[in-house]
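Next up: a single chain in structure tokens, the form predicted alone.
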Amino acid sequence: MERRAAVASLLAARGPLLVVSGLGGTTWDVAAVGDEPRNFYLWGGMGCAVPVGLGLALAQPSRPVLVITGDGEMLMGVGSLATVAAQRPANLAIVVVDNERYGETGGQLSHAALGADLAGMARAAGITDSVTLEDLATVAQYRARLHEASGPRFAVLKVAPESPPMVLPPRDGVLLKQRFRASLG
């Protein structure tokens, strides 16, 4: 599946959806989509994408959450998926766009490449709701349950190992932290 289209399938008529997007390829697709005050990108903490998700989702119960992350920064985070399922948030979706790469550091294989399946580590860290998606009929139809207050939930999209050219919305941790919170109300 081509990344881009699927988080453009994902993010389609998202109506309140937050969404945090994590370092490099995913913050580039989330901003291709459109860049827009909801979006919170985060430019250089791996391995955070998830912490801030949940943080956000405990603050906002009322609010969808959507995280946007990579398989190598998802792999980097992987133990924050216990903390994920301890707290429980019904506002809070997790997905992975595994292009099996480590892209922010040369395209070296990542250890979803050699048989890490992060859907498992999901649910035996306990979130019971986690499935892999290959393609986009999958993707449309996991997006409506993006709304839903049943979570946690956790997805992997597998998508090609390509990568299209960046869209780079703003840089200014300052102006993104300011528009975000002016988005909330």
Second form
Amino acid sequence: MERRAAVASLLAARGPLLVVSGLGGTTWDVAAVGDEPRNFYLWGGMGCAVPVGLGLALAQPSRPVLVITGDGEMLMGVGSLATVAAQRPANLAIVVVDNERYGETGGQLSHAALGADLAGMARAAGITDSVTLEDLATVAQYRARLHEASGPRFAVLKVAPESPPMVLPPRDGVLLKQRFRASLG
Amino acid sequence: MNSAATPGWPSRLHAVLRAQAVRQVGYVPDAGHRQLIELCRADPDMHAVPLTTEEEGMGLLGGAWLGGQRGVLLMQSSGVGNCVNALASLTQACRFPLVMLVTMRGEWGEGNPWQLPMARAVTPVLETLGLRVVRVDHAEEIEDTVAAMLAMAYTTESAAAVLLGQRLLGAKVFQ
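Instead of the form predicted alone shown above, give the structure for the form predicted together with the partner chain, please.
Up next: the whole complex, starting with the chain shown before.
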């Protein structure tokens, strides 16, 4: 499936959803849907998207939190799946946009192309609600689950190895932080 | 002589964390932090979060701050080497508040030579990354020091490390 369409589908009618995106392609994907203060985009700190989402989910247990990151970023911090499983935050969903490539650095194959099954790794880490989604119709059905307080949950979206044009959100981390905090009131 | 066994300072440190409204305690286990970890795990007002590696702590506490909660990170000196990029590219880039309570190995009566190189690197690495680094070698200094560093971190959105000296904690015995 096409990654921008998949991310736009997940974020349709997002309501109170708080979003953390991993550096690289998924930050451009989330920005392409529309910039807003309740998006916290990582421009660095590869491997940290899931821990950021975990800290946020624990701090804001009444709001749904979605981490959207890439397969390479997820692999760099894959131990954090066990950390999430140990906390069992009901309001946290993790979605990996998996093109099996390191798209920002020349499209080198990631471990997801070389035998690693990320949904299986999440399940084995203790996140039992873990699925792989192959098409847009399934993603559209999955969207409602992002708002259900019965997580943590994990999904891999298998997307085509394309690199759509960058859509750049603000890049000042301090600005992104302050406006996110202000948006929570 | 193992002053870590002195009754009281982990309890007093836990009281400091409570007084500072710390709600998330990320940790990578260490013998020096054993009692404090137990106290935080037993505290219903705290999320005590075991991490698989220290760099998860930068993400966790950044996310906590985004969501309006204060945190602290408990770790060992060797873990400083594990979180260099996260400290630079997340904590400092976003000016997230961070206080790391780092128990030192490899500097005072150490019996494991593999601990010495990282121990020597801890302060220069952290200072190069722009963190304020303070040491505690005596139990009576620990409360004031940690309270001051926490208050400063949260009010100025800055990062600091408190190094708990091996002289304070006592060296691990290999026999």
